[in-house]
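So this first bit is one chain, no partners, the form predicted alone, shown in C-alpha coordinates.
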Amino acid sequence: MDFFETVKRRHSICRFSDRPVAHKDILGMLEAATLAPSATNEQPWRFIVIRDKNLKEGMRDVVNAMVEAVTASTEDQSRQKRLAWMKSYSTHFADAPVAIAVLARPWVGGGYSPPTDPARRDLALESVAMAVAHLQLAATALGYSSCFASSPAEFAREELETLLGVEQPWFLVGIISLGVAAKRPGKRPVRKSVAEVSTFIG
(Lines of atoms letter the chains of each structure in order from A and count residues from 1; the text may use other names and numbers.)
(Lines give C-alpha, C1' and ligand atoms only; values in the text may rest on other atoms or scores of the structure.)
Protein backbone atom coordinates (compact mmCIF):
# COMPACT_ATOMS: atom_id res chain seq x y z
CA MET A 1 0.00 0.00 0.00
CA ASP A 2 1.28 3.47 -0.89
CA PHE A 3 2.44 5.40 2.19
CA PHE A 4 0.09 8.33 1.71
CA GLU A 5 -2.82 5.95 1.10
CA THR A 6 -1.94 4.21 4.37
CA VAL A 7 -2.04 7.53 6.21
CA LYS A 8 -5.42 8.34 4.71
CA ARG A 9 -6.86 4.92 5.58
CA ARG A 10 -5.84 5.00 9.23
CA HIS A 11 -8.85 5.57 11.47
CA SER A 12 -9.26 5.20 15.22
CA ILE A 13 -11.42 2.07 15.52
CA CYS A 14 -12.89 0.85 18.80
CA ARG A 15 -14.95 -2.17 17.66
CA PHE A 16 -13.37 -5.29 16.23
CA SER A 17 -14.31 -8.62 14.75
CA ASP A 18 -13.22 -11.92 16.32
CA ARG A 19 -10.60 -12.48 13.64
CA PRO A 20 -7.17 -13.01 15.22
CA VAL A 21 -4.11 -10.89 14.54
CA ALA A 22 -1.28 -12.97 13.09
CA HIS A 23 1.76 -13.18 15.34
CA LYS A 24 4.10 -12.32 12.47
CA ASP A 25 2.06 -9.19 11.80
CA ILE A 26 2.32 -8.10 15.43
CA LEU A 27 6.08 -8.56 15.22
CA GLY A 28 6.11 -6.43 12.06
CA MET A 29 4.18 -3.65 13.80
CA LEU A 30 6.52 -3.74 16.79
CA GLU A 31 9.54 -3.56 14.50
CA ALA A 32 8.02 -0.52 12.80
CA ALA A 33 7.58 1.07 16.23
CA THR A 34 11.22 0.47 17.12
CA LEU A 35 12.29 2.29 13.95
CA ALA A 36 10.67 5.54 15.12
CA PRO A 37 12.96 8.47 15.90
CA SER A 38 13.63 9.28 19.55
CA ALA A 39 15.41 12.03 21.44
CA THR A 40 19.17 11.26 21.43
CA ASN A 41 18.22 7.75 20.25
CA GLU A 42 17.29 6.65 23.78
CA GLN A 43 14.33 4.60 22.49
CA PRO A 44 12.45 4.99 25.80
CA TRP A 45 9.65 2.58 24.92
CA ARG A 46 8.43 -0.88 25.84
CA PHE A 47 5.37 -2.77 24.60
CA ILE A 48 3.39 -5.46 26.40
CA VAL A 49 1.27 -7.48 23.96
CA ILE A 50 -1.83 -8.85 25.70
CA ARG A 51 -3.94 -11.56 24.09
CA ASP A 52 -5.12 -13.20 27.32
CA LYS A 53 -8.87 -12.58 27.57
CA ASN A 54 -9.02 -12.91 31.36
CA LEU A 55 -6.24 -10.38 31.83
CA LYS A 56 -7.87 -7.90 29.47
CA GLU A 57 -11.17 -8.26 31.32
CA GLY A 58 -9.43 -7.82 34.67
CA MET A 59 -7.82 -4.64 33.39
CA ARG A 60 -11.20 -3.43 32.16
CA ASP A 61 -12.76 -4.05 35.59
CA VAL A 62 -10.02 -2.04 37.28
CA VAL A 63 -10.51 0.92 34.93
CA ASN A 64 -14.30 0.75 35.32
CA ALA A 65 -13.99 0.83 39.11
CA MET A 66 -11.73 3.88 39.01
CA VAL A 67 -13.97 5.75 36.58
CA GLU A 68 -17.01 4.98 38.74
CA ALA A 69 -15.19 6.29 41.81
CA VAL A 70 -14.32 9.54 40.02
CA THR A 71 -17.92 9.86 38.79
CA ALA A 72 -19.31 9.36 42.30
CA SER A 73 -17.06 12.12 43.60
CA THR A 74 -18.56 14.84 41.41
CA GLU A 75 -22.02 16.39 41.22
CA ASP A 76 -21.31 18.21 37.98
CA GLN A 77 -23.75 16.63 35.52
CA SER A 78 -21.78 17.63 32.44
CA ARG A 79 -18.67 16.02 33.92
CA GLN A 80 -20.67 12.92 34.85
CA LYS A 81 -21.87 12.66 31.24
CA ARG A 82 -18.32 13.01 29.97
CA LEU A 83 -17.10 10.36 32.41
CA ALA A 84 -19.84 7.95 31.28
CA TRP A 85 -18.51 8.23 27.73
CA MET A 86 -14.93 7.91 28.94
CA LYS A 87 -15.80 4.69 30.78
CA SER A 88 -16.62 3.02 27.48
CA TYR A 89 -13.76 4.63 25.57
CA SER A 90 -11.22 3.68 28.23
CA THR A 91 -12.07 -0.02 28.17
CA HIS A 92 -12.62 -0.95 24.51
CA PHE A 93 -9.22 -2.65 24.56
CA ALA A 94 -10.84 -5.54 26.49
CA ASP A 95 -12.91 -6.54 23.44
CA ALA A 96 -10.07 -6.25 20.94
CA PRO A 97 -8.21 -9.42 19.90
CA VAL A 98 -4.97 -7.74 20.99
CA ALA A 99 -4.23 -4.98 23.48
CA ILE A 100 -0.78 -3.45 23.53
CA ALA A 101 0.23 -1.62 26.70
CA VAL A 102 2.64 1.18 25.83
CA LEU A 103 5.31 2.01 28.40
CA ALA A 104 7.81 4.83 28.68
CA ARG A 105 10.58 5.74 31.05
CA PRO A 106 11.92 9.18 31.96
CA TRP A 107 14.31 10.61 29.42
CA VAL A 108 17.80 9.99 30.75
CA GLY A 109 19.32 12.99 28.99
CA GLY A 110 17.29 15.48 31.00
CA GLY A 111 15.83 18.65 29.54
CA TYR A 112 17.70 21.49 27.89
CA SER A 113 15.18 24.24 28.59
CA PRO A 114 15.47 26.30 31.79
CA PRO A 115 13.47 25.03 34.81
CA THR A 116 11.27 28.12 34.65
CA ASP A 117 10.17 27.44 31.06
CA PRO A 118 6.33 27.14 31.20
CA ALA A 119 6.34 25.00 28.05
CA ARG A 120 8.91 22.39 29.04
CA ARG A 121 8.73 19.28 26.89
CA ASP A 122 8.73 15.63 27.94
CA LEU A 123 11.10 14.19 25.37
CA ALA A 124 10.39 10.61 26.41
CA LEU A 125 6.66 10.98 25.77
CA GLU A 126 7.32 12.76 22.49
CA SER A 127 9.52 9.85 21.41
CA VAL A 128 7.01 7.20 22.49
CA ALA A 129 4.22 9.04 20.64
CA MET A 130 6.20 8.70 17.41
CA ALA A 131 6.66 4.97 18.03
CA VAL A 132 2.91 4.56 18.58
CA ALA A 133 2.22 6.37 15.30
CA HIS A 134 4.62 4.05 13.48
CA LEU A 135 2.92 1.00 14.97
CA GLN A 136 -0.56 2.19 14.02
CA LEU A 137 0.46 3.00 10.46
CA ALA A 138 2.06 -0.42 10.14
CA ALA A 139 -1.18 -1.97 11.41
CA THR A 140 -3.13 -0.10 8.73
CA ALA A 141 -0.70 -1.19 6.00
CA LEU A 142 -1.18 -4.82 7.10
CA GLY A 143 -4.98 -4.58 6.94
CA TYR A 144 -5.73 -4.07 10.64
CA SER A 145 -7.33 -1.27 12.62
CA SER A 146 -6.31 0.25 15.92
CA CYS A 147 -6.99 2.90 18.51
CA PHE A 148 -4.63 4.39 21.07
CA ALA A 149 -6.16 5.52 24.38
CA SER A 150 -4.21 7.28 27.13
CA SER A 151 -7.24 7.37 29.44
CA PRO A 152 -6.71 3.90 31.01
CA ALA A 153 -3.41 5.21 32.36
CA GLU A 154 -5.01 8.48 33.44
CA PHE A 155 -7.65 6.69 35.49
CA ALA A 156 -5.81 3.61 36.77
CA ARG A 157 -2.12 3.76 35.92
CA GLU A 158 -0.75 2.27 39.15
CA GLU A 159 -3.40 -0.46 39.31
CA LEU A 160 -2.80 -1.50 35.70
CA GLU A 161 0.95 -1.42 36.17
CA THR A 162 0.56 -3.84 39.08
CA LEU A 163 -1.53 -6.21 36.96
CA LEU A 164 1.04 -6.09 34.16
CA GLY A 165 4.09 -6.38 36.39
CA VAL A 166 5.52 -3.03 35.30
CA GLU A 167 8.53 -1.95 37.35
CA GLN A 168 10.07 1.50 37.71
CA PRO A 169 11.38 3.50 36.00
CA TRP A 170 8.85 2.30 33.42
CA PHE A 171 5.31 3.66 33.50
CA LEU A 172 2.13 3.09 31.51
CA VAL A 173 1.36 5.70 28.85
CA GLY A 174 -1.72 4.13 27.26
CA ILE A 175 -3.14 1.08 25.53
CA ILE A 176 -3.49 0.32 21.82
CA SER A 177 -6.53 -1.75 20.79
CA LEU A 178 -5.71 -3.84 17.74
CA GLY A 179 -7.66 -6.08 15.39
CA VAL A 180 -9.78 -6.27 12.27
CA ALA A 181 -12.53 -3.64 12.28
CA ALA A 182 -16.03 -4.99 12.89
CA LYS A 183 -17.32 -2.71 10.14
CA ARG A 184 -16.03 -0.16 7.69
CA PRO A 185 -15.10 3.12 9.38
CA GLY A 186 -17.49 6.00 9.06
CA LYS A 187 -16.68 9.39 7.66
CA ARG A 188 -13.54 10.86 9.15
CA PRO A 189 -14.12 13.84 11.46
CA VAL A 190 -13.39 17.15 9.75
CA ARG A 191 -9.70 18.00 9.84
CA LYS A 192 -8.22 21.47 9.63
CA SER A 193 -6.81 22.30 6.23
CA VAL A 194 -3.08 22.57 5.56
CA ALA A 195 -3.56 26.32 5.09
CA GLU A 196 -5.05 26.63 8.59
CA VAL A 197 -2.19 24.92 10.35
CA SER A 198 0.83 25.93 8.29
CA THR A 199 3.03 29.00 7.93
CA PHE A 200 5.74 29.29 5.28
CA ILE A 201 8.76 31.49 5.89
CA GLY A 202 11.05 32.10 2.95
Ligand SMILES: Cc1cc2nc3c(=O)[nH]c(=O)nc-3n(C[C@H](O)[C@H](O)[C@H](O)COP(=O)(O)O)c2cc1C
The other form holds:
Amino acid sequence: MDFFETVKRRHSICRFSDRPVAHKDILGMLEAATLAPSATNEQPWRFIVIRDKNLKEGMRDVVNAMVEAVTASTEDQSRQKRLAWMKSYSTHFADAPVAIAVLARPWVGGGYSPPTDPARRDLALESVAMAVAHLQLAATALGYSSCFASSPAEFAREELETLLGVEQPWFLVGIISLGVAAKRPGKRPVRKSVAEVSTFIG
Ligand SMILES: Cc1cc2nc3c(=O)[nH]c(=O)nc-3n(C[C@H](O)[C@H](O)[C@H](O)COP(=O)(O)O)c2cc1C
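Return the structure block for the form predicted in complex with this ligand; the form predicted alone was the one displayed.
Entire complex below, previous chain first.
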Protein backbone atom coordinates (compact mmCIF):
# COMPACT_ATOMS: atom_id res chain seq x y z
CA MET A 1 0.00 0.00 0.00
CA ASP A 2 1.25 3.48 -0.90
CA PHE A 3 2.58 5.36 2.14
CA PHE A 4 0.09 8.26 1.98
CA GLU A 5 -2.75 5.83 1.40
CA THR A 6 -1.67 4.00 4.55
CA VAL A 7 -1.56 7.25 6.51
CA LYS A 8 -5.02 8.18 5.29
CA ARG A 9 -6.46 4.77 6.05
CA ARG A 10 -5.27 4.64 9.65
CA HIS A 11 -8.12 5.32 12.02
CA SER A 12 -8.33 4.63 15.71
CA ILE A 13 -10.55 1.55 15.80
CA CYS A 14 -11.47 -0.21 19.00
CA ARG A 15 -14.07 -2.81 17.94
CA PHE A 16 -12.77 -5.90 16.24
CA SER A 17 -13.95 -9.06 14.54
CA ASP A 18 -12.85 -12.47 15.84
CA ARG A 19 -10.33 -12.84 13.03
CA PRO A 20 -6.88 -13.51 14.45
CA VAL A 21 -3.76 -11.43 13.89
CA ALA A 22 -1.04 -13.55 12.28
CA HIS A 23 2.07 -13.93 14.44
CA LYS A 24 4.33 -12.97 11.54
CA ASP A 25 2.32 -9.79 11.06
CA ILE A 26 2.75 -8.87 14.74
CA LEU A 27 6.50 -9.37 14.29
CA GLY A 28 6.39 -7.09 11.23
CA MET A 29 4.61 -4.37 13.22
CA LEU A 30 7.11 -4.68 16.06
CA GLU A 31 9.98 -4.43 13.61
CA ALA A 32 8.46 -1.25 12.17
CA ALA A 33 8.22 0.11 15.72
CA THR A 34 11.88 -0.60 16.38
CA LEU A 35 12.84 1.39 13.27
CA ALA A 36 11.41 4.60 14.76
CA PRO A 37 13.76 7.42 15.70
CA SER A 38 14.57 7.87 19.40
CA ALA A 39 16.49 10.40 21.48
CA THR A 40 20.20 9.52 21.19
CA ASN A 41 19.03 6.21 19.72
CA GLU A 42 18.31 4.84 23.18
CA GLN A 43 15.25 2.98 21.90
CA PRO A 44 13.57 3.30 25.30
CA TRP A 45 10.66 1.03 24.40
CA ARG A 46 9.40 -2.43 25.22
CA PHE A 47 6.27 -4.13 23.91
CA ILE A 48 4.34 -6.83 25.75
CA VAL A 49 2.08 -8.70 23.32
CA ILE A 50 -0.93 -10.06 25.19
CA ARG A 51 -3.18 -12.65 23.58
CA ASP A 52 -4.12 -14.37 26.83
CA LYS A 53 -7.84 -13.75 27.41
CA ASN A 54 -7.67 -14.16 31.19
CA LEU A 55 -4.86 -11.64 31.48
CA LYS A 56 -6.66 -9.13 29.27
CA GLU A 57 -9.80 -9.52 31.39
CA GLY A 58 -7.84 -9.19 34.62
CA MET A 59 -6.34 -5.97 33.26
CA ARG A 60 -9.79 -4.69 32.36
CA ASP A 61 -11.01 -5.46 35.89
CA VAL A 62 -8.28 -3.38 37.52
CA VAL A 63 -8.91 -0.44 35.18
CA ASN A 64 -12.66 -0.61 35.82
CA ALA A 65 -12.08 -0.79 39.58
CA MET A 66 -9.92 2.33 39.48
CA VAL A 67 -12.41 4.24 37.31
CA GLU A 68 -15.19 3.24 39.73
CA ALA A 69 -13.12 4.42 42.70
CA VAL A 70 -12.61 7.82 41.07
CA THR A 71 -16.32 7.97 40.21
CA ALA A 72 -17.28 7.21 43.81
CA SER A 73 -15.02 10.03 45.01
CA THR A 74 -16.91 12.76 43.13
CA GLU A 75 -20.43 14.15 43.47
CA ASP A 76 -20.21 16.01 40.18
CA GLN A 77 -22.70 14.31 37.85
CA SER A 78 -21.17 15.49 34.59
CA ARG A 79 -17.80 14.16 35.76
CA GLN A 80 -19.44 10.87 36.71
CA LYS A 81 -20.99 10.65 33.25
CA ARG A 82 -17.66 11.32 31.64
CA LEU A 83 -16.01 8.69 33.84
CA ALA A 84 -18.65 6.11 32.88
CA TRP A 85 -17.70 6.73 29.26
CA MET A 86 -13.99 6.51 30.17
CA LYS A 87 -14.54 2.88 31.14
CA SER A 88 -15.08 1.72 27.57
CA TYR A 89 -12.50 4.26 26.28
CA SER A 90 -9.94 2.63 28.59
CA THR A 91 -10.72 -1.07 28.35
CA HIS A 92 -11.36 -1.95 24.69
CA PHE A 93 -8.04 -3.81 24.69
CA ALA A 94 -9.76 -6.61 26.62
CA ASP A 95 -11.98 -7.50 23.65
CA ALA A 96 -9.27 -7.02 21.02
CA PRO A 97 -7.62 -10.18 19.66
CA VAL A 98 -4.27 -8.66 20.63
CA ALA A 99 -3.36 -6.06 23.23
CA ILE A 100 0.13 -4.59 23.15
CA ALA A 101 1.31 -2.92 26.34
CA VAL A 102 3.80 -0.18 25.52
CA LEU A 103 6.53 0.51 28.07
CA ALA A 104 9.12 3.26 28.27
CA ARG A 105 12.27 3.82 30.27
CA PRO A 106 13.44 7.35 31.17
CA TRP A 107 16.09 8.73 28.85
CA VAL A 108 19.64 8.33 30.15
CA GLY A 109 21.53 10.50 27.64
CA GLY A 110 25.00 9.73 28.89
CA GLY A 111 23.91 10.51 32.43
CA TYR A 112 24.72 14.24 32.29
CA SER A 113 21.23 15.36 33.29
CA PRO A 114 20.15 14.90 36.92
CA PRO A 115 17.81 11.93 37.51
CA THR A 116 15.04 14.36 38.49
CA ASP A 117 15.21 16.22 35.15
CA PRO A 118 11.70 16.05 33.61
CA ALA A 119 13.35 15.91 30.18
CA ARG A 120 14.29 12.30 30.93
CA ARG A 121 10.66 11.23 30.94
CA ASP A 122 9.65 13.62 28.16
CA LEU A 123 12.30 12.29 25.78
CA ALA A 124 11.29 8.72 26.52
CA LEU A 125 7.63 9.49 25.80
CA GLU A 126 8.49 11.40 22.62
CA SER A 127 10.53 8.44 21.39
CA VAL A 128 7.90 5.87 22.32
CA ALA A 129 5.19 7.93 20.59
CA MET A 130 7.15 7.65 17.35
CA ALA A 131 7.46 3.89 17.76
CA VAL A 132 3.71 3.58 18.38
CA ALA A 133 2.99 5.58 15.22
CA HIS A 134 5.24 3.26 13.21
CA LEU A 135 3.51 0.23 14.69
CA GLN A 136 0.03 1.55 13.96
CA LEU A 137 0.90 2.47 10.38
CA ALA A 138 2.43 -0.97 9.84
CA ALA A 139 -0.77 -2.52 11.22
CA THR A 140 -2.80 -0.49 8.70
CA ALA A 141 -0.50 -1.45 5.82
CA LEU A 142 -0.99 -5.12 6.75
CA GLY A 143 -4.79 -4.79 6.76
CA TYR A 144 -5.36 -4.50 10.51
CA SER A 145 -6.79 -1.76 12.70
CA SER A 146 -5.62 -0.45 16.03
CA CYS A 147 -6.13 2.10 18.73
CA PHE A 148 -3.53 3.41 21.14
CA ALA A 149 -4.98 4.19 24.57
CA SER A 150 -3.10 6.04 27.28
CA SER A 151 -6.04 6.10 29.69
CA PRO A 152 -5.58 2.57 31.11
CA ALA A 153 -2.16 3.72 32.32
CA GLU A 154 -3.56 7.00 33.61
CA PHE A 155 -6.15 5.19 35.72
CA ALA A 156 -4.28 2.07 36.79
CA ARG A 157 -0.60 2.34 35.93
CA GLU A 158 0.74 0.61 39.03
CA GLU A 159 -1.89 -2.12 39.09
CA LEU A 160 -1.31 -2.94 35.42
CA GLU A 161 2.46 -2.86 35.86
CA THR A 162 2.11 -5.41 38.67
CA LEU A 163 -0.08 -7.70 36.53
CA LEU A 164 2.40 -7.44 33.65
CA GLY A 165 5.51 -7.87 35.80
CA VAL A 166 6.94 -4.50 34.75
CA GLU A 167 10.06 -3.59 36.69
CA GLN A 168 11.53 -0.12 37.22
CA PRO A 169 12.88 1.91 35.50
CA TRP A 170 10.30 0.72 32.94
CA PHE A 171 6.82 2.17 33.15
CA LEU A 172 3.56 1.63 31.28
CA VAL A 173 2.72 4.31 28.71
CA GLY A 174 -0.44 2.83 27.17
CA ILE A 175 -2.03 -0.15 25.51
CA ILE A 176 -2.63 -0.72 21.80
CA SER A 177 -5.77 -2.63 20.83
CA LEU A 178 -5.12 -4.55 17.63
CA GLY A 179 -7.19 -6.70 15.29
CA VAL A 180 -9.30 -6.74 12.16
CA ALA A 181 -11.94 -4.00 12.34
CA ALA A 182 -15.48 -5.21 13.08
CA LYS A 183 -16.85 -2.78 10.49
CA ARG A 184 -15.70 -0.14 8.07
CA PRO A 185 -14.47 2.96 9.86
CA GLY A 186 -16.84 5.91 10.07
CA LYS A 187 -15.81 9.48 9.42
CA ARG A 188 -12.39 10.48 10.69
CA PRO A 189 -12.50 13.01 13.53
CA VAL A 190 -12.06 16.45 11.98
CA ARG A 191 -8.52 17.69 11.51
CA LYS A 192 -7.24 21.24 11.65
CA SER A 193 -6.12 22.39 8.22
CA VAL A 194 -2.47 22.53 7.24
CA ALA A 195 -2.78 26.34 7.02
CA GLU A 196 -4.10 26.50 10.57
CA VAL A 197 -1.24 24.53 12.11
CA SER A 198 1.68 25.64 9.96
CA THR A 199 3.88 28.71 9.71
CA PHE A 200 6.45 29.17 6.96
CA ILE A 201 9.38 31.40 7.74
CA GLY A 202 11.40 32.33 4.68
C1 LIG B 1 -1.47 10.05 23.29
C2 LIG B 1 -2.78 9.45 22.85
C3 LIG B 1 -3.63 8.94 23.80
C4 LIG B 1 -4.83 8.33 23.42
N5 LIG B 1 -5.61 7.72 24.37
C6 LIG B 1 -6.72 7.07 23.99
C7 LIG B 1 -7.49 6.35 24.96
O8 LIG B 1 -7.19 6.34 26.14
N9 LIG B 1 -8.56 5.64 24.52
C10 LIG B 1 -8.92 5.60 23.18
O11 LIG B 1 -9.89 4.91 22.84
N12 LIG B 1 -8.24 6.33 22.25
C13 LIG B 1 -7.15 7.03 22.62
N14 LIG B 1 -6.41 7.71 21.68
C15 LIG B 1 -6.87 7.75 20.26
C16 LIG B 1 -7.47 9.14 19.94
O17 LIG B 1 -8.72 9.29 20.53
C18 LIG B 1 -7.55 9.29 18.40
O19 LIG B 1 -6.26 9.18 17.85
C20 LIG B 1 -8.15 10.65 17.98
O21 LIG B 1 -9.49 10.75 18.36
C22 LIG B 1 -8.07 10.86 16.46
O23 LIG B 1 -8.72 9.82 15.76
P24 LIG B 1 -7.97 8.93 14.66
O25 LIG B 1 -6.79 8.28 15.35
O26 LIG B 1 -8.97 7.92 14.20
O27 LIG B 1 -7.51 9.81 13.57
C28 LIG B 1 -5.21 8.30 22.04
C29 LIG B 1 -4.34 8.83 21.08
C30 LIG B 1 -3.14 9.38 21.48
C31 LIG B 1 -2.18 9.89 20.43
